[in-house]
Every structure is written in C-alpha cells, then in structure tokens.
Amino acid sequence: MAYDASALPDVSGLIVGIIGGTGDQGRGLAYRFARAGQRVLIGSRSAERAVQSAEEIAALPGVPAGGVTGADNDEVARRSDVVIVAVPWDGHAATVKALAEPLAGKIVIDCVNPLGFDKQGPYALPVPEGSAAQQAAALLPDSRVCAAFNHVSAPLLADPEIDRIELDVLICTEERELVGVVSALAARIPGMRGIYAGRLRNAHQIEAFTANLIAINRRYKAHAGIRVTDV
C-alpha cells in the first residue's frame, strides 16, 4: 500500500492543543499549524505565559488573525480535539497524569524524547514503560495515544523564511485510524508526510534515534530529519 495523500481525512476543522507550547518544539509546531490555517491553542502551567507565547506566534508572518490563543494546560486539554504533548522529559509523567480527566476521549500525540546529555553527547534514557508514548498511554487509559513529530527540527519550524520542511513524521499507535488523522495533520505542513511505523512498543526506537540526529546535526551543522524511501 503506497502513501496516498488524497486518501487522508479532512482535519482542517480540528482544534489542535499543544501542551508545552511555550517551549521551542511546541512553539514551532504551533506556528506551522497556525500558519496552515489550523486553529491552535497554546497550553502551559501558567496561563499568562501561554497567552504571551500565543501573542508572539500570532505576530509571525502567515498566521491568520485569531489562529492561535493561549490558556492553562487544563483548559487547552478540554477545548482541543487533538492534543500534542511537547513538554520536557523530566516533567512528562506529572504533566500527563494531571491531565488524565480532561484528555479522556481525546487524540493525544506524544512527541517527547527521553534523552540525557553528558560530555560525550546525547543518549537515550531508559523508560520503565518502554517509551514516553507508552508512559503517556499508561497514564491516559481513556485517551487515544500515539507517538509522532519526534524528529522535527524546532529551528526549522520556527523560521518564517522556510516554506517547506521535507521530512517524514513516523507514527506509532495501536489504532490504525489515528494514522490517517495524524498523517493529515502532518501534511498540513508543506513537505511533510505521516508514515505508520508500528505499534506503540516501537516508539522507543524512534524517540532514542533523536540522539543520533542531534549528533548528525552537530557534526554537519544541519537540521536533519527522516525521509522513508520507496513509500
């Protein structure tokens, strides 16, 4: 079965919430989705910080008026159709656990990479559940959890001069229906494709590979991503 963008569902009416939307990755994703015409809600533990971040994103080129707003994490979780978790790893479990009730029934996309850093560079951290996405699934039994957007460069996302970001978003989930929704969201960003990469048990490999990409970026002064061939 080849990749077929014409078969993707229409997700233009979905509200996308980003928990951790004041960080680099969250802000970058928020900007790209808002620039594509998606309604975006920025979430943070501090509503004031979320509003400030949303105002800064709204002022960037290409963002339509009213396309992005900010609120605290709980409100964003309740108001959104799809929620992207983009928080630092050390706060992942506590943040996700606190939002279990408002995230019930929602599609939750986890893009967190559990990494450590030392003098030798980045390395993958062990996660008792197997991966950040599996941890989220365990803490959100009533949500529809998948892993995606782990390998998207924050600097590329944030650069208004870049129109296309040529890479594939690897998607791990237990629900095949979610692959279409997440792929359609990825396709809202020019140059991106969403590619199914297995069940959640495979997410740890994708999260860990981010350490390799960081090493590549440092060596070649690049913003490397992933592109799957022959699909």
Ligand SMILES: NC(=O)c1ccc[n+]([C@@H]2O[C@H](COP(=O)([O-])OP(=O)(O)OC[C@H]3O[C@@H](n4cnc5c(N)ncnc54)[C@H](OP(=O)(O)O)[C@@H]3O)[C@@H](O)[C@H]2O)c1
Second form
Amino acid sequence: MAYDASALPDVSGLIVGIIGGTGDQGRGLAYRFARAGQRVLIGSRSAERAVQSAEEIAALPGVPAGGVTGADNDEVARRSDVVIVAVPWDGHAATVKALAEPLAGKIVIDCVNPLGFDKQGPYALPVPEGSAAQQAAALLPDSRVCAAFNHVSAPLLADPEIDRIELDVLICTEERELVGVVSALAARIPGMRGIYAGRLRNAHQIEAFTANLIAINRRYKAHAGIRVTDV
Ligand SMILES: NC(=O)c1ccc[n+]([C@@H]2O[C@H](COP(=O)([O-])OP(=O)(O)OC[C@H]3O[C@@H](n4cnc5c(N)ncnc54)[C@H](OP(=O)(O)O)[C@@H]3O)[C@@H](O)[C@H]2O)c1
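If the structure you just shared is the form predicted on its own, then what does the corresponding form predicted together with the ligand look like?
Now the complete complex, all chains and molecules, led by this one.
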C-alpha cells in the first residue's frame, strides 16, 4: 500500500487540544495547526498562562482570527476531539492520569520523549511500561492513544519564516483508523507526511531515537528530522 495523501480523511473540523501547550513543542504545533486553519486549544496547569500563550500564537503571521484559544488542561481535554500530550516526561504520568475522565473516547497523541541528559549528552530513559505512549495507554484505558510528532523540532515549528517542514511523522498505534487521522493532521503542515511505524510496543525506539536526533543537531547545528525512503 503506497502513501496516498489524497486518500486521507478530512480532519479540518476537528478541534486539536494541546496539554502542556504553553511549552516550546506545544506552542510550535499549535502555531502550525492554527496556521493551517485548524481550531486549536492551548492547555496549561494555569488557565491564565494558556490564554496568554494563545494570544501570542494568535498574533503570529497566518493565524486566522479566533483560531487559537487557551484554557486549563482539564477543559482543553473536555472540549477537544484530538488531544496532544506535550508535557515533560517528569510530569507525564501524573498529568495523563488526572485527565483520564475528560480524555475518555478521545484520540490522544503522545509526543513525549523520556530522555535524560548528562555530560555525554542525551540518552533514552528506561520506562517500566515500555514507552511514554504505552504508559499513556495504560493510564487511559478508555482513550485512543497513539505516539506521533516525537521527532518534530519545536524551533522549526515556531519560525514563521519557514513555510515547509520536510519530514515524516512516525505513528505508532493499535488502531488503523488513527493512522489516517494523524497522517491527515500531519499533512496539514506543508512538507510533512504521517507514516505508520508499528504498534504501540514499537514506540520506545521512536521516543529513544530523539536522543540520536538531539546529538545530530548539536554536532551539525541542525534541526534534523526523519524521512522514510521508498514510501
Ligand atoms: N521541544 C522539542 O523540540 C520537542 C520535540 C519533540 C517532542 N518533544 C516532547 O514534547 C514534550 C514537551 O516539550 P517542551 O520542550 O515543550 O517542554 P517544556 O516547555 O519544558 O514543557 C511544556 C509545558 O508542560 C507544562 N509542564 C511543565 N512541567 C510540568 C509538570 N511537571 N506536569 C505537568 N505539566 C508540566 C508547562 O506548562 P504549564 O506550566 O503552563 O502547565 C510547560 O510549558 C516533552 O516531553 C518532549 O520530549 C519536544
């Protein structure tokens, strides 16, 4: 089966919420989706911080009026169709667990990379459940959890001068339908494709590979991404 952007579902009506949306990754994704015309809700532990971040993103070039608003994480989880978890690994389990009820029935995209940093650089942390995405799936039994957007560089997302971001978003999920939805969301950002990369048990390598990408970025002063060949 070839990758076929024309066969992707229409996701333009879905509301995308971002838990931890005031951070670099959340703000970057929010900007790109809003710029593509998607309704975006920025989430935070503080509604005030969320509103402030949303106002800043709304003022960036290309964002339609009313495209981005902010609220606390709980309200964002309730009001969104698709929810991206973009908090630091330290706060992942507690944040996800606390949102289990409002996230029931929702598509949850986990982009969290459990990484450590020491004098030798970045490295992957062991996760008892296997990966951050599997931890989320265990804590959210009534949600539709997948891993995606782990390798997308926040500085590229945030730069209004950059029109295209040439990379593939690797998607791990148990549900075939989610591959279509998440690929369609990725395709809202010019240059991106969503590519199925296995079941959730394979999310660990994708999360861990971010340590390699950060090492590459430091060595070559780049914002490296992944492009899958022959697909
Ligand atoms: N930065 C990147 O280029 C990049 C790329 C791919 C994936 N990621 C992944 O995306 C996630 C977020 O990265 P980031 O760079 O945006 O991180 P960040 O800026 O450090 O944190 C994101 C937001 O999470 C909230 N937060 C902080 N500590 C928390 C805690 N203990 N519990 C709950 N919420 C907390 C904060 O929002 P409030 O204080 O407003 O609640 C913060 O603004 C990470 O897991 C990272 O691995 C990052």
